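Next comes just one chain, in structure tokens: the form predicted alone.
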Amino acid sequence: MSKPQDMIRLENVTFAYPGGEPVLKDVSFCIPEGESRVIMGQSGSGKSTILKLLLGLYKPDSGDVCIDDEHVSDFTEKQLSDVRKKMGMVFQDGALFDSLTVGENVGFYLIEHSDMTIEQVEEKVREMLGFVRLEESIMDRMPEELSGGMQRRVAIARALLATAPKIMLYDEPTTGLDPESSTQVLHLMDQLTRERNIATIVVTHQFLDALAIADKFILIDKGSVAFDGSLPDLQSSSDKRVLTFLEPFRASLKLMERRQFV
């Protein structure tokens, strides 16, 4: 069996905001197609900055960012626009357009950038809403009329219909959601990774959510990679940075271990 292709690769990336100390220091990791990786760390550790570097919103001060074997660090805006078509992004609040209906939000890219008729776009929107387990009856509703979980799923539908992505990036996708909505969103994220062979990065503070969806974990501590690996390796790590981060979650980890043997 051939090794999966790396869709995302950071090589010795260092980055600082103007006038500040480095937010990321010599960060390296790779994520192959079909694998989900959760990036964890304290607030201000540089997690969300990684997503912005992948999207080309920032350029590293040193090191390299590779997307689907393309070295994008020195790409022009036009070149980056083409690379971004391979990526879907879901933000913490869904980032839907408040003035557009659900249907218009999901079909926005096709309406603006394709030759499809309105009827054809609407059919694609219906299909995508069905995929994310939402009724087509919500197409004419406004985002503010939806629950937080529904808004998150609409945002995922929009990302999928816009780009047919090879990569999905999620920034705190379950923050503020009730447990049932969180479970629905997490299940959908996992389904996308497995069924569509998508490389997935999730930035989250929700440790239990991370356990539910991650193949591997990256822990960022003060801008550096403190850990990159599987859950068993995370649990057995003797690195003081890892031990300090995991301490508040020890009870949850032990409970999960007991359930595995029931």
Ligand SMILES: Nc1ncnc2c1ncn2[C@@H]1O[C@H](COP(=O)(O)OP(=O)(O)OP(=O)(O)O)[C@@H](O)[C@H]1O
Contents of the next structure:
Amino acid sequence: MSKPQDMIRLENVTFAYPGGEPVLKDVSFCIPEGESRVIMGQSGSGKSTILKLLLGLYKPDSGDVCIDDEHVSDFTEKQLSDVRKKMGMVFQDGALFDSLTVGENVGFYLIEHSDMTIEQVEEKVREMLGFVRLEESIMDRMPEELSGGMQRRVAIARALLATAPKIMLYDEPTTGLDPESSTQVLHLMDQLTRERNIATIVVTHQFLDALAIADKFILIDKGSVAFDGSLPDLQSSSDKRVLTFLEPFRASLKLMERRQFV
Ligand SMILES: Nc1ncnc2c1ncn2[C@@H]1O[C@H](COP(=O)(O)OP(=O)(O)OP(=O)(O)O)[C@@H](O)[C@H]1O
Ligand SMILES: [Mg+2]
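Since the one above is the form predicted alone, can you give the form predicted in complex with the named molecule too?
What follows is the entire complex, opening with the chain shown before.
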């Protein structure tokens, strides 16, 4: 069987925000289509910055960002906007438009950028709400009337309708959700990765959620990749940065192993 193509590749990326010290230092990793990576690391280690570079919101100072085998680091805004059509992004807070209904939020891109009629857009929105297991009847509700988990699923539905993505980026998708809502969102993310062959990055502090969806883990420590590999390799790593990161989770991991959850 041929090796799946890398959808995302960072090669020796170094980046500083204007006027600041480097927040990413020589970061390299790749993600083939249909695979997921969970990016973990302390607050401020540079995780969200990696997502911003992938979206082309910032350019690396050195190194290269490749999306679907294209070197996007030198792309113009017009070229970037084409690349972004391959990427769906779900932000930490769902980032829905407060003043628009759920239906308008999900259909936003099609309303703005396609010549579909309102009826056609509504049909697509209904279909997508069904896919993320939300009732059609919430179409006319406002985002603030929904629970956090529902808002997150609306955000995923919107990302899917906007981009038909080959890549999905999630920043803290389960933070603040109750366990049941978290499970639903995780299941949906996993389904998208497998069934649509999407390359997925999930940035999360929720290590136990990460175990449910990650093919592999990337640990960022102060802007550098401290680990990139499988769970068994993570658990047996003797790298000091990995040991420090895993320390708070050791007890849960042991319990899960004993009960054969992982
Ligand atoms: N727009 C910005 N301008 C200047 N510095 C920034 C900007 N955004 C982030 N930083 C700095 O870059 C570093 C990395 O931030 P980043 O948001 O990538 O961290 P993170 O790993 O996502 O943290 P968290 O887990 O808290 O979300 C931090 O030191 C932060 O203060
Ligand atoms: Mg962040």
